[in-house]
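Shown next as structure tokens: one chain only, the form predicted alone.
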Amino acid sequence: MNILAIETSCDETSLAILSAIETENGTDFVVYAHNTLSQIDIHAQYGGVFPNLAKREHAKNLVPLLEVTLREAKMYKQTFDITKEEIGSDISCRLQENNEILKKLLEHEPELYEVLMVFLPTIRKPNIDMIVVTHGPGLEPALWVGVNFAQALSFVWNIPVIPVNHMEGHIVSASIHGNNFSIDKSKKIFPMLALLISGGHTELVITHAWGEYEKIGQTLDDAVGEAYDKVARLLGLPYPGGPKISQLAETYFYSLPEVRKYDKKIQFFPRPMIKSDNYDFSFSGLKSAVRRYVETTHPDLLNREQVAYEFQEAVTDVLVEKTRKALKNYNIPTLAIAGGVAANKRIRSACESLIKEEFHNTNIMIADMSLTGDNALMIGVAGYLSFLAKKSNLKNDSPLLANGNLSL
């Protein structure tokens, strides 16, 4: 089954086609393409990402990408390649009858309807059986024009569309190596926990199979990557804030002698919620102590290399003792963690040293540095899987909707 898989859940815009074959043990992908614009540098002038403008580029981006995306996976075939016979009434006149639907569908998005209309009739339909599409959670606006995107192509190619909680695709993603690798349906590697870390997210999930996930921790407040970017803004560091931080507090750590590197005895800052009885987190405490910090210290005084280190000590403290406690308490074979701050190399190392020194029977993974942030490839897998465990069908019988609070 070839697969079409549209991630444009905050600021990044991503396409991927990747092919999925069962096995005994399992599914084998093969990955055709993959390709991701990020925003970065659009939004870093403002210090964050802002809804209206990213929903303004995703609908920019989508069909050139679209485009690059099929050519790499050798799909792209223009029509005056091909015969009268084989466009007949296909793509052409499936456009001219129906151009009020289209039209209708993608009434929020008219410049992305102006160019599809363009590209649609000057290729042959692709050889995909299913198009996946993130649905939430996200930035809404930017949600709806993937999921917009989407049923636009279904219906021109009809071709059922399935929606995939982003969530799930990060989860997915830890397992993901390469461009051909393959998932595991055993039950030896579940339940599987996974720790899931980004700028909108802080979870502990346990997936019981795929497309079976149960909540057990989540913050009450800042997520992690929401509160590193907002203590970068109070050391005056540009967005996006997380890989700065960890920048200053690596420079700070090489300078530290032996016997301080690793002392937990010296806590700078709190550690908020990590002794209460649950897995949930809470951040903005920890923010509003460097805060207090920063703004009472002389900023002759102020050492923003010792600031970045200390802050991100007590955020890995946190992290890691959460997933200590559920590792333990729910006997767990699997460890995954994902998420855009999981490519944070500090977090990273103490998560590995954590299984290493104390779960010798859990097997840990820690998705791609490439793939951390958001990406097609990851919602693509999650798609199929999801298709697999029967949470998704291939009829399109119902609209998709967006919605940026969605929940596993």
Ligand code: KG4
Contents of the next structure:
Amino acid sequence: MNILAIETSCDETSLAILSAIETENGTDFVVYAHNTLSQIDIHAQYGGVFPNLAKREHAKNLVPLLEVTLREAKMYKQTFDITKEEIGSDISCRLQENNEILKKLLEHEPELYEVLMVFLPTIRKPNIDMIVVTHGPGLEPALWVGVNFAQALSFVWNIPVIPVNHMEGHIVSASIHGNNFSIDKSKKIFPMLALLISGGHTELVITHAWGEYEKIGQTLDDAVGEAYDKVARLLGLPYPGGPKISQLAETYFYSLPEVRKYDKKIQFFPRPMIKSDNYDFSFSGLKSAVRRYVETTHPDLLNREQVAYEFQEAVTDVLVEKTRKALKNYNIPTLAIAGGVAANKRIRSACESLIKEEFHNTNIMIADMSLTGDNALMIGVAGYLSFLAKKSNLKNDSPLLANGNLSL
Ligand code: KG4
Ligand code: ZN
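Having seen the form predicted alone, could you give me the form predicted in complex with this ligand?
Below: every chain and molecule of the assembly, starting with the one above.
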């Protein structure tokens, strides 16, 4: 089965084309094309992501990105290649006859409608069997562009579209490696504990089987990536703050004398909720502690590298402790770590050490660096797995809705 996946939940416009083949143990996937356009440079000017700006950029990017992705997947065939017999099913007829329906589908994205109506008649229907699109959680205006685009393509090409939860995509991303990979569906990998850490979420989720999720903990206020971004702003660093804080922290770590490097006794900033009897998180108190410290320290004495380091140590301690607690209380053969913040070297290595030192029967899977951020590949794989799990009959009867607050 060939799948076109669409992701527009935040500030990355991403498309992927992949194939899925069932085997005895699971599914073999082949990635034909995967392209992501980041809007970071645009949003960086404003210090954060603006939903309506993100929506406009997605609408502008989707058709050019579709062309590039179809070409890369060798599925781009122009209509002048069509033989006489095929002209009867020509897409331009379908477009002309159904122009009003398409116009209505894309009524909130008029510029996307215009470009799509110029582009679609020039190509043949690609060899795609199913469209998968993120319908939440995320920024609602941004989500709607992807959802409406998916519905328009689904209508024109007469193929089904299935919605997928963005967080399900992040969970699955930890199992994706390279362009040819297999996803196990045997019982031995479940239950899988997922630590999901991004700009919008901090969650501990138990996956009992693909498509079957139980959220056991989440942040009560700021997400961990959000805390990185806010602390970065306090330190006068540009958006997104995560990578910058991580660099400063690393520089400070290497400047420390050996005896101090692993000294757990010194806790410069608080570790919120580290001892609470649940799997929830809270990062806003930590951010406030950093703010107080920055505001009460003379600028000449403020060591930004040290603040970044101490903040990152506090975050890492909390993430590791909550993960440890969950691993201890559930019998977990697999730990998956994913989301934008999973790109953080310190957090990656602290989680690896936790498994190596304390949980010898647990296998750790951390998303590849290229897949920690938002991407359509993880959406395509998650969509296919949840389609298999729910055994949907791929009917195209109810309209899709975007939901910014969608939960697992
Ligand atoms: O998953 P993602 O790309 O988008 C959301 O769905 O939120 O995550 C973006 C977040 C941002 O807050 C960014 O600062 C953070 O991930 N981030 C990092 C690192 N790289 C990105 N945080 C810590 N260390 C990093 N190396
Ligand atoms: Zn995300």
